[in-house]
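Okay, so here's just one chain, in structure tokens, the form predicted alone.
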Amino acid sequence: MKNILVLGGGGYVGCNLVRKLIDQGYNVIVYDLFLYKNDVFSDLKNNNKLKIIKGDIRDLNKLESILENINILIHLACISNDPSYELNPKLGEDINFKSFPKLINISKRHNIDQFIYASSSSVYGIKEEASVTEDLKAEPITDYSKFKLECENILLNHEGKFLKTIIRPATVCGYSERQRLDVIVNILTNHAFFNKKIIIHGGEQLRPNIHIDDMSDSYIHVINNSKISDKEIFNVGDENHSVNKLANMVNEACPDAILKKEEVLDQRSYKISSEKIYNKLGFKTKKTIKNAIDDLVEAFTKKKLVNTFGNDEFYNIKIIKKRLNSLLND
């Protein structure tokens, strides 16, 4: 059975994906700084298919010592999203970009079979087209998305023998052992459940989303179709809904919450087409945004997630702010 290294495997999507990989029978090594939460794998501490290594993506010597018997590398590690990145652009560049070409060379030296990179649908920038496909020119407008695109180009143009695939995810939503409550669907649901308010800034802006289980399944689908997915870029999303539609979906799950309209804070409106990954690999989402909302409501009800506004671990930017000095000095 193959050995998989998941960089950033302790993150929001990572800890969900790791569990699915183990269920599929893979041996998994998680390499992560665990900035946000340390005990995301407490339920798997005696599982012999999981090995956890605390480490920084910039520590290339440490990474080289791990790669010896790795077949597949899934790269999820980064300073995630624009606000967290912009707290310290140099740190963001070091973690998200400067370490990347060196990691590619190390992977080549150790003869891995497959390299899967998590990019971002934000690389498209602002598009007027009704269907934003992988064929459209990427025109990133922030440093975060510009460096995501740079990493894509480095990987695709590298001469290494390993198979390579790029995933451009939509915004992920739903419940995870390392929960995020700073993405649109999760934000709305958190406020609706606890504050009984759903605040809509604007409302007509489109947002592509995907259930966290489907997001993880897409990586497994790429692994299972490794040769077909070689040198390919795939958008991975489910539904392109307006913020108004998302708010109404949340309201159905939390009917005692009051909808409130406010001034637009984030005017970005974007949409992606995920037809390519279906047509080429046969991947289709199985869950819906409603499922993600229901999963969060269940987690709140069962007190799996508590102190959801006061606990910094649910908010990437708060943790990065708190640990910025230690990250800069590593």
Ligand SMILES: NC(=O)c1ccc[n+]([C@@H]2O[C@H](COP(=O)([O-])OP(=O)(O)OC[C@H]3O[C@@H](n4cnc5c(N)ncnc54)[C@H](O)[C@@H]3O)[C@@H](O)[C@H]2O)c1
Given for the second form:
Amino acid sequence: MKNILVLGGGGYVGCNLVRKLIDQGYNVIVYDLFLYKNDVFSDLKNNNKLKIIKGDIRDLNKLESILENINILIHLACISNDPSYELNPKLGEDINFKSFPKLINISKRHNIDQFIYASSSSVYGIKEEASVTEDLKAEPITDYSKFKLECENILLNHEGKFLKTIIRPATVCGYSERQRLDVIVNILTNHAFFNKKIIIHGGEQLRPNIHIDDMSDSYIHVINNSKISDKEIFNVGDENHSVNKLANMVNEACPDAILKKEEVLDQRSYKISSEKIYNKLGFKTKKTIKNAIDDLVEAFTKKKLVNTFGNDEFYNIKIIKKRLNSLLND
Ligand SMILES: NC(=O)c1ccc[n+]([C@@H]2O[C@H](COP(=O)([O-])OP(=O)(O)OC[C@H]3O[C@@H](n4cnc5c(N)ncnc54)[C@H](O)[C@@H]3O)[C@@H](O)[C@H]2O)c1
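Since the one above is the form predicted alone, can you give the form predicted in complex with the ligand too?
So here's everything in the complex, that chain up top.
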């Protein structure tokens, strides 16, 4: 069976994806700094299909030694939202961008078969078009998104022999062993369940989201269709719901919560079309946003997630702020 290296495999999406890869029989190496939570694979301690290595993607020597015998590399590791990135743009650039061409070069030297890069649907910026497809010009607004696009271009233009695919995910939602509560559906559900309040600003704006299980399945789909995915960029999202619709879905799952609307001047919508990955690879989502909300409510009810406002590990920006100095000195 193939060996897969997941950079950032200890993160929100990685924790879900790694479990699915192991279930499919792959040998998985997770390489991650485990910035947010350490013990995310404690249930898999004795599973010989999983190897965990704590390390920094900027540490090329360490990565060189790991890439031996790797067939597939999935790159999820980064400072993964705008506010955390903006805490220290130099750090963001070092991790999210400067390490990237070096990583491509060593992947080439080690003859991997396939490289899959997690970009972001935020690379489009704000588009007026009803259907935001991959052939539209990307016009990123923030540095986080600009460097995602730069990395896409480096990967696509590199002459490495490996197959290369770029995923542009919508915002992910639902439960994970490394929980994020700083993404829209998860934020709304956390506030509705514990504070009994859902506050929405505006409401008509569209927001593309995707259930975390579907997100992971899309990576597996690309692995299973590696040749036709080569040199392709795929948007991956569910329906583009309005914030009102998302809030109403959360309210249905948390009926005690009071929904309050506040005015907002910025009514910009973000939306993506995920037709291409369906048409080309036959990938379609199996779960819904409602499923993701229900999964979170279950995790809250069963106390799998506690102290959801006080524990910093649920919020990327809080942890990056705390660890800024050590990350800058590494
Ligand atoms: N979650 C979303 O809604 C979403 C949306 C669009 C794109 N993405 C992209 O998908 C990927 C995964 O997102 P996520 O939500 O799981 O993010 P996450 O922040 O939970 O996970 C990122 C992981 O990378 C690790 N990491 C960060 N810097 C590192 C370094 N220098 N060396 C080694 N490891 C490092 C962190 O410890 C963390 O475990 C990211 O590339 C993100 O930009 C996510």
